[in-house]
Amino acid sequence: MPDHDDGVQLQVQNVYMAFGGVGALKGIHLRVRQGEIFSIIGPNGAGKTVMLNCISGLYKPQRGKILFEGKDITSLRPYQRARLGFSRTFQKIELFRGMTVLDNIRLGRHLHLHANLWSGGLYFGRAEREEIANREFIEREIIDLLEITHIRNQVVGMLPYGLQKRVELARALALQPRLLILDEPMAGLTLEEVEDMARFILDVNEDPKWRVTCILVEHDMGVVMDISHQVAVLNFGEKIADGKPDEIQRDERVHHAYLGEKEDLYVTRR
């Protein structure tokens, strides 16, 4: 029976990646089930972002495979994975700073635009209907969800860092992803902003209107242990642990590699 039939949506099989002879990923295996929040943690340089780049298609592994719903996507480019429903935020914010919040979010809808050059240029028929539908979706399902109505017409570059992070999540959601890849969404945020971001991630994961599978790289262990269904731990390019948050909290290899004293693991945000 195919692996995706047991609920596994994404598989990373024996993936290797090296740069200049230095192994960034050394035979990594991951299994992400549909509808879960799967977190990848580890110290700086462990290979977390490299792993996300392989999953999203920015890097092609030198060995191994990546499968999505049972299909080999190892050679697909990022735009091809976007068509399958992959969407992503970045550790360093990648927004168009001179554009408004609304225009940045609209860019995430590009795969849902199908009007031809003729109708698009004259703005009638299919082009007009698509524009109205996309605008309604953004307003109703994204701007309201992320509580950014008050900044919708502001220029992104003039916004505080925390709100820019929220706009980047909004743009990723505009694609209506099936798999949402989040690279340190809590980095640089205040405690209140972290709590809001964690709530938004839970909303898109749990709300029946979304039910998005999430792959999360994050250093805030309180958030990771509180919202994740499954956690994988990388260290020097190797996976040293993989399990439910309570199992990871008890794993001595994880403590030695990254997390420090045990009491640090039990900080929660709820």
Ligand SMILES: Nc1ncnc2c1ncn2[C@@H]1O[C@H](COP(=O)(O)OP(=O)(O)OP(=O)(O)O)[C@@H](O)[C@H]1O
Contents of the next structure:
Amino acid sequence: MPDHDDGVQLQVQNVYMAFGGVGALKGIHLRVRQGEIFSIIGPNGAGKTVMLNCISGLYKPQRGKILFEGKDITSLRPYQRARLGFSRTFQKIELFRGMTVLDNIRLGRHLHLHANLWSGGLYFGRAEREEIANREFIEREIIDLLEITHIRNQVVGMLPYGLQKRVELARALALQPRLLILDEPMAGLTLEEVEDMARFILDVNEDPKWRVTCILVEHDMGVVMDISHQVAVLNFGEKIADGKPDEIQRDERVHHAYLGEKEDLYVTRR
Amino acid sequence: MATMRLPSGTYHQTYQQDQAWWQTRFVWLRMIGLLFILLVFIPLWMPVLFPDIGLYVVSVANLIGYTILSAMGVQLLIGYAGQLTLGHSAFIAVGGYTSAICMLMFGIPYPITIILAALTAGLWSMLFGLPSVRVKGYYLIMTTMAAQFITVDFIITQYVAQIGGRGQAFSIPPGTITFGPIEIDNDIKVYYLMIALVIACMVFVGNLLRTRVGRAWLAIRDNDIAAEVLGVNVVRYKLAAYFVGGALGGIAGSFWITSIYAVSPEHFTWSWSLWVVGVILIGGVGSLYGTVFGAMFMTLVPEILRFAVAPLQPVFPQLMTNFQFLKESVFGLSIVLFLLYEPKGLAYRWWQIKNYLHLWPFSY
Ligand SMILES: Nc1ncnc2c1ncn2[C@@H]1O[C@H](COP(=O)(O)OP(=O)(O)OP(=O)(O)O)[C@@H](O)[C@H]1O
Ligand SMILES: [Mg+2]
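To test you: the structure above is the form predicted alone. What is the structure of the form predicted in complex with this ligand?
Complete assembly follows, chain above in first position.
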């Protein structure tokens, strides 16, 4: 696998996905290198979320392949991809609203725990030690990192939107992922919260302990251009550009796609 | 899940303390008090202090225990894993028959047959859980109901009940149901067996719920897409829920035969399947205590009703003869009322009262 050698971790090859004849993705190619922040941008309805759903396995593309570290994963179910190290957040927050922050994060640790029907039901001994070690890990590595100590025992559904977004990131990180997929993590946040979120993403991307590859879909162009190593632009299900942030900012086709919402490319959040 | 409110001044030094069930000395004392009532007062003192009703109370307690055991699997499936079951009597029946057959035909000691009953009923339940992988909603209602009719009305009535040419009912000869040297031959011994089984099942399920298995069930119930993305093998955990739910039913069935020393298809009716769903609706869906409260409510109300109706009998003789009808009407009515006015069940009301007392006298 030559691609594997130059550090490509995830490859999307000619992915095609249509809903009832309407093409949402029309032959997309992407190459995400190990350790980079790879952003996908594009106007509303461009197919960004559909792309992420194909990558995380919620949708199965009608044509094309997805390779992870050289291995064809196109037909793997989402939970199998999670085992490979995939983790994600959602555009429309998908937390367990009735559970506490801690329990949400504990669910993110599912794959790192081993209790089964028998040892879990007996609890004392193996399962208990595991739960306590797990709690220590969560407190030390996740809750501290994301600065959510004060809300750890609160029910998620009651939290303000910005904190919910943060808890969703916490839950995704609890998997200790190798590939983190973020669908609009900044949408609807205040300026200060956006800065925090960008900092967290940079932290887990750069910290040698984490070194997580990130695929980021985001409308906030300021943030995207600031933190991405690579940017791909989708429009009506097609990739119209692909390159370093400064190349994208200069690209004529990109400006054209954003025509009428020209400022969008540089400043705003919705 | 509600977070526990600790009295001020209580702090935890370790995560182990923070994750323990009984976190304050007060709770410990209360649990010891409860155990005293359950293990000493009701079975030993009641019959002596109140000879008229003591044994009757024990037998009602046994019925409550059977209801709890029957409803626990339903609670796990509906309340925690979000999977329907409308034919749970089927698994109770499988448990009852497994126990009886193992004892009568193979001479296996009763305690071991409880385990075998749990395993058999669990596997049988898993079989009927398979459709839940594919279908949702109304179709699942049909398939879980099918468990009832296929198991009880067809397989057990037509084939199992005929084993050895016995006809409908298996009767279990005295001396068969023993725990080591002790024969379970009166209501008080049945009572102790009931308490042991109920506590064992509650602790087991409660423990499961605080490990990754239980959390995976709750996750599937609340948001199966998020669960799957987090690495939960949804199909496997649904089937595991059906297994454990069915196994709990099997234990209930195994217990049932001790109290009546016989087993017959008529004991495992579809109305009992619905009755135990009613138990968790009234007690509180998704609450282990709710199962207990619901079982108490659903057992005690008909008993109280029976006393209330008795004096009226000379005037309305049909009340007593149609008591079953009356009981089921009250059952239907209470479910409707609960769904309208107390949708979170008795467990939630209990929780509110506890909180109120806890904050008293500053409860505004
Ligand atoms: N499950 C679905 N069924 C039918 N059509 C869908 C489905 N999911 C997405 N689409 C369609 O695919 C197209 C791309 O949608 P997608 O959600 O990927 O857009 P997006 O780029 O994420 O936009 P936004 O910035 O608004 O989130 C849209 O036209 C949408 O209507
Ligand atoms: Mg989207």
